[in-house]
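The chain below stands alone and is given as structure tokens, in the form predicted alone.
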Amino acid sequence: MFKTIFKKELLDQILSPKFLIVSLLCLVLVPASLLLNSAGYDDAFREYDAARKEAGNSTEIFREPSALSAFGIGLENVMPKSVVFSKYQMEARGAQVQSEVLSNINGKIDFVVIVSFLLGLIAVLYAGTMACEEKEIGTLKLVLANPVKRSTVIGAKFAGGFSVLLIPFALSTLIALLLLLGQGFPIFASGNAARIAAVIVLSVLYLAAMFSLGLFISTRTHKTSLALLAGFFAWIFLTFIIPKTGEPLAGLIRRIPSEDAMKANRAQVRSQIEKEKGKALAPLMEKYLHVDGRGKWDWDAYTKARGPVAQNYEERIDQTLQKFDAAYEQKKSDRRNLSLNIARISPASAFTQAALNFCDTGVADLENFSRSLQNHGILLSRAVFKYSFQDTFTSDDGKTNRSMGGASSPEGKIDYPKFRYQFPAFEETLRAAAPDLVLLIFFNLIFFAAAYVSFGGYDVR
């Protein structure tokens, strides 16, 4: 009996106008978005490659764009294109707003957005009328008049209806991948194939969860119009309200200073130690750098003599600022993780977060890039910045300041450390996406179980 009902659902859905509309949308939007975004990646990579070669050996580093941003742009435009390092600080360039992670995740049209928003809505509405529509026309009563279990009927409806939904999705994705392959997109390079496969699997799990939710709504309503309205509101709540409120709620729960306030506090901490260093170096300045024109100006002697005196202060500045930055980054990370966990209440957010991590444009890549910057900053400090200095001297009345800058590096060529950004390995991404994967499976079980139980007591009269 399961096979008979499955065939009936399959045939009914394929012959309906809904199937034609969904097929046309998928066949147009999925290939078009992937081709357009892959062209955007090509432009971004050429820009990155040219800028990196032009800069050569310097304290400026460049972040390589992710090839899989063609599938999910995510935070690609949030992370900086380049970062310029200087002693005690670094400046990000070419980035947009970096503080609002979730707001930027739900951004431009791409494969992930199409699945999350458009196909998620279609899945809910598709399944949302399967039971109540048949009740209205009387066929559900006829089906249940036969010696068939209700569990068999609901199982066959899910299998038949979801299979029909997967047909246009699978076909459009296959066509898009073939077109990308023809355009020379690196599908099989650097583990991209495994990541694309993971995104597709996540998409199927997400659509199955939304389809089960729609089926549950259908078994709780008795009119098609009411089922469609309920499905639409459920979709809005899960894809807009919950994801968009994650950050504001996290901001209320975990309050942290703004970036501008942090920079001001950081500058104040550094300035205080710089003043102490200036007082310690003042006798050397008076001895070797006569500002009144009397005596001999001996810069080399000052540079040599200042080293032992300034070293402790500069190490103290470096260590203090590192602790200051680490504490602030930890606060930001805690608030970001809280906002992501709040948003994970929605299957749409769980899918989006996991999919973008596999596209190397998610939060996992953002955190990995931050760690890479910190490590490169340490290498630059050891190779370059430890030889540069900026000494600030303040008069006794505290009104006159005089800065003396220079370098004490040994003769010879500076050996700049190389920076080549490494995207997280597939295993690391899988670990980061594991909670979202488990949640998607959980949502599937909960929504289908709810539909199963509800249909068991569904009044078909």
Given for the second form:
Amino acid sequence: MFKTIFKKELLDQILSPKFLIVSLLCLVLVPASLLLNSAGYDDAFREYDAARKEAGNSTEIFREPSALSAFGIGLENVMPKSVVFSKYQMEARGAQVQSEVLSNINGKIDFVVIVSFLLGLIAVLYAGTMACEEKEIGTLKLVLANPVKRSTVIGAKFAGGFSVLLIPFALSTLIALLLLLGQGFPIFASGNAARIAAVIVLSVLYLAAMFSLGLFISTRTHKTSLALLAGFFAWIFLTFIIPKTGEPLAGLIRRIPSEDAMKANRAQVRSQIEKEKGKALAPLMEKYLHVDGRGKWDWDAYTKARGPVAQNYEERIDQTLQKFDAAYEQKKSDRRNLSLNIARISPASAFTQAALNFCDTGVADLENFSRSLQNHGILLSRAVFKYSFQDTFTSDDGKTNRSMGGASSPEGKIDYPKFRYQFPAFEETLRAAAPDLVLLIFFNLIFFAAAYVSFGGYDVR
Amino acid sequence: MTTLQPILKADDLSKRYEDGVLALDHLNLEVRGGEVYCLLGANGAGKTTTINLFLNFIPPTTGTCFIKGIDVNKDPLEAKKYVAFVSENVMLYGNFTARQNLDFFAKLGGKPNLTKEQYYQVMRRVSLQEKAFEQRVKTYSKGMRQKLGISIAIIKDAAGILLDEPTSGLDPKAAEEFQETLAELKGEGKAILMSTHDIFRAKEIGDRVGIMKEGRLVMERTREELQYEDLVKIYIDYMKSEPLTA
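Would you mind generating the form predicted in complex with the partner chain now that we have the form predicted alone?
In what comes next, the whole complex appears, and the chain from above leads the way.
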């Protein structure tokens, strides 16, 4: 019985005009978006490579673009292209591509967006009419007048209908991958194949969840028009409203100071320790750096003598600012995690988060890059910035300031630490994506169970 | 030639819906093999509810439906092996051809190995045009769809056939052809329960005719009895009479 109904569903859906429309859409959009975005990646990589070679030994580092951004752009354009380090701080550059105004306003189309939005909607609408349309035309009564279990009917409807949805998806993805291979895209380089496979598996899981949701809607309605409307609203709610309310809601629940306020606080903390350092260095300044002609100006002696005195204070500044930055990053991370967790109520959000992580353009990559920057900052501080200093002396009444900076002479050439951004390992990404993967399986089970139970009591009259 | 044991039997069958409406009130009826039982009545009299109860689409409030002695409520899948159903306005799967529709329902009905010729034979039997056999059903007229619906019931070769207003909207020729097919099925020993508004056809084909009003079977006549009575007058009199419920 299952096979008979499965084959009927397969054939019935394939013969319907909607199959042709969905196939055409997929065959145009999926390969086109992947080819365009891979060309965008090529440009970004060339730009990155040239900038990196040109920079040579410097305190500026460059972030390698993710090849898999061709599949999901995600945070690729939000993360900085380069970061310039200086003592105690860093400055991100080129985070937004300002020339791409429309893309920044509307968002770019990529594989993850096509699956999440377009195919997600199609899955809900496809399945949304499967039960109620048969009720409307009277075939459901004819089917159930035979010795066939309702559980078999709903199971075969899911399997048959979903298989039909997968045909254009699989075909367009396969064509797109072959075209990418032809263009020399590194599909089989550095674990990309496994990541692409993971994105495809996630897509199938997500589409299955949305299909089950549509099936559930279909078993709760008795008119096709109502089912389509309900399916559309469910899709809007899950794809737009929930993901977009996650961040504002998290902001209301977990309030944190703005970046500007944080920078002002940071500067204040640093200034306090600098003042203390200035007081400790004042006698040395008196001794070696006379400005009124009463004594000699011996800069070399001063830089040599200040080292042991200033070292403690500079280490304190380093440690205090690191703690300060870590605490702020933690707050930001907590709020981000809360907003992501709120958004995860939606299967679309769970899919997007997990898929973008596998594309190296998701939140896991953002956090990994942030950690890499912090580590590189420490290395630079030890290798480069320890030779430069800025001493500020404030008079006892606080009215006059005297500030001087320079560099002490390193023994030999400064060895600049090399920065080469390492994308998270596959296992690390899998760990980051695990909650979303589990959620997608959970959504599948819940939605299908709901459809199954609902169809068991569906009034077919 | 009728069988002794009833194929279709409603035993003290009642149905009250969730909104409190009593759709069927202690109905008792039996249809034997080789017998056509016509249920007449106005809309909402309980005819379709009776058929829905036989098909286990809704559970009874009290009473039992039996198909070939099997309690429909207790073992619906076993009971449905012995009954075929033709509904009013059969739409079927429009993207499929007539043969594909027939093939699908034959397999559901437990006939998985029929040949193309066997499908064609059944369609010829209901006078469906030969050229329409491999046409998509969405191009069919209502009469053609109804004929295909009958073919689906025939191909199942079930002992009982339930027909829910099968002639509604059919042109006179199609209705006549339908009546002939029904007579053949009766001749094959099928027990046929048909709900209809068509008094003329009920009198023509029914071995027994029951009139339903407000969920009750208020009158039952055999073909012989109706030879001496005017069914139209009886029907209208019942419809005009005072409501049954207080």
